[in-house]
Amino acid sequence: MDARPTEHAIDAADAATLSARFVQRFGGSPRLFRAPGRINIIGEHTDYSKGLALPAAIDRACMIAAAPNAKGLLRLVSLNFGEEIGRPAATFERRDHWSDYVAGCVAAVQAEGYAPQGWDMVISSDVPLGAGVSSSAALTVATSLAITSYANEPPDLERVRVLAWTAESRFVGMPCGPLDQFASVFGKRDHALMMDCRSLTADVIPLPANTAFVLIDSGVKHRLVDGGYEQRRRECEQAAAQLGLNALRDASAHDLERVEPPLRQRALHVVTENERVMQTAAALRAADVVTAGALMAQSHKSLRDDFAVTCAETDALAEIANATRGVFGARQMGGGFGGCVIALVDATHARDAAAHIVGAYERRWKIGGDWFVCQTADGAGEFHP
């Protein structure tokens, strides 16, 4: 993350940029497709049990310059990593490298019956990676578009989104729920998204006024591919089995008595921060910013507790947070075990909070917390300078 805040990740001398770059490797005319990174207000580990959430997309996003090619061929670039990489178009296999995303969903797209198709991509990104907004949605959301843009107009969101998750969870093996990839495509900017993981619909919850959000990287990396995440998502799937369900969604608090710990816990989680998704969005309505922050901060007493995926690094991160001055609450955001804290802060001191986090949490753990102030965004789309 950069130690300055930003307001906008991507403009139109990024994008011309960008073009330039893919004109001067592949030639030729390419579109330009974006996809926001997102943040989780409240609603954390909720989606995959079919339960509620209040995400939104925001202004950092990944963009991709593409265009078919005639050489059966995925040629990718990174302008992040600094590499190109070259994939047959018709046959794929995993490979534990970034481009399995965009692999991902080039298979989802040949899996529904299409030709084999080449690409030619240059990709970048400021999604900051392993913080837990996103960045690997952003990445995947921008590959469906364009793929599927070139088919398609207009092209069909819903099934962007499919796509992008089919990509993640299938091809590169992360078992995660459909919130990221949903909050990606479709945010709206100055809302939250409330969104029934069940339904897949979600109401649009206009934020208060003077607010805005305080990202704080905690530098502790998570990799959910391989960490703790699966685990908790079994352990979820676990309680509903042994309450009869077919998700937690519908369990009641009463119901937990009959789970055996530490499901019980994993399962209180579910049930509580359901409730308090409800409640933030009512607060938020009602722009009562002091309730909604409240409620973040209880919800990352849940996340440490009863969910055990919190660190000591954010756990002293969100202390921190919530007893600083315009910090209206605080939490862990993102699958855990690491990543970032989020902060529903006071526009106004949002900068002069931010660095009085940092401050302390260097201090206290000899680790420098990059930090931005975002605003919520649109989602996808095509990008027209």
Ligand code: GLA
Given for the second form:
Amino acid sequence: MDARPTEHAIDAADAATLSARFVQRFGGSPRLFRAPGRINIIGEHTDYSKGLALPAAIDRACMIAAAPNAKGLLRLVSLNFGEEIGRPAATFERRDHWSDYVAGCVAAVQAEGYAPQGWDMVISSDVPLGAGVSSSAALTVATSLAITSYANEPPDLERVRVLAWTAESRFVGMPCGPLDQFASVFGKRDHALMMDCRSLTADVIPLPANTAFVLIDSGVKHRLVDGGYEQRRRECEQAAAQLGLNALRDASAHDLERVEPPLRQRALHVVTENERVMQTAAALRAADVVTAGALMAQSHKSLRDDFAVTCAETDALAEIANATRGVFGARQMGGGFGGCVIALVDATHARDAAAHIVGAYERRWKIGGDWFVCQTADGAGEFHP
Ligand code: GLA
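What's the form predicted together with the named molecule like, now that we've got the form predicted alone?
Following is the full complex, with the preceding chain placed first.
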């Protein structure tokens, strides 16, 4: 069997290691902050059209041991990359380096009019990188939480969300919507968030018992700053403008006849996906996992045929998954152009289903195959060991 479940989630032992590393390197006594990655059950590429989505925070997280320093420096240690970097706290300069996400949060606080502040941080994350589960939101949310928690108690979580989003969109330069940071901040264990991306509010939807989510990495790395994501976003804005609307959230399928292809297909995805989000939320509330799964499979087709953000590998993965016993439904998740596939599964068969899917995928594509079963988790918070 080729299947490789990835290592399990950060726990108290990791927290102790993180603190010890901090004390060894910087001295003093840091506080610990944790922010999870997220899944998105359905509602893909709807957030920047002010639509609906159904994310949940997961039991994979970024954890940071942090304390302010009086040196005017960001001194950042990544346990994942085995690297320490120092950069000035007062000015932000994009370096195309992981530390940009942290520096972007510090810059976002300063852009609010606060004086520059140096920080020491030791960072560790078990959210897989570039797989569509928002490793970057986990990092920016954990950083923003650390920074704001030292200034305000209790921290203002809405401000944390905004700072994390500002860091990623304004400073790192990924023109993301609000989905990832919202889910990482406000997620709730055993629940999904039925998120309204216009009002930035959510209803919590209890998840049916004995279900789990399997995430399978296609091995095709997406880099959302590379342009495909931004192009789709622009296309949605153009389609809305052609309809005289502020955002595609307000379009109906009937309106779309007035939009020229390919913008018509892009808009069709958004309109039908918003509908599927509502139907999935209702199905999950009724513990109707079969209907929820069928809607996820339809979402993949829409992402493939109308929104054109899938690739041959994720199409194959979704197809295999949707035909696997114990899987209710599967689809490509996240920004797209690769990344991972999410499957809603019967928890009893989760590992068998994952092993089957990965085995079939690897035989055909000879790549990828990292996978994990995840449960939903609470959103970001200070970690008290
Ligand atoms: C990325 C972005 C989100 C969202 C998804 C697609 O994760 O960061 O804002 O647009 O893609 O649903």
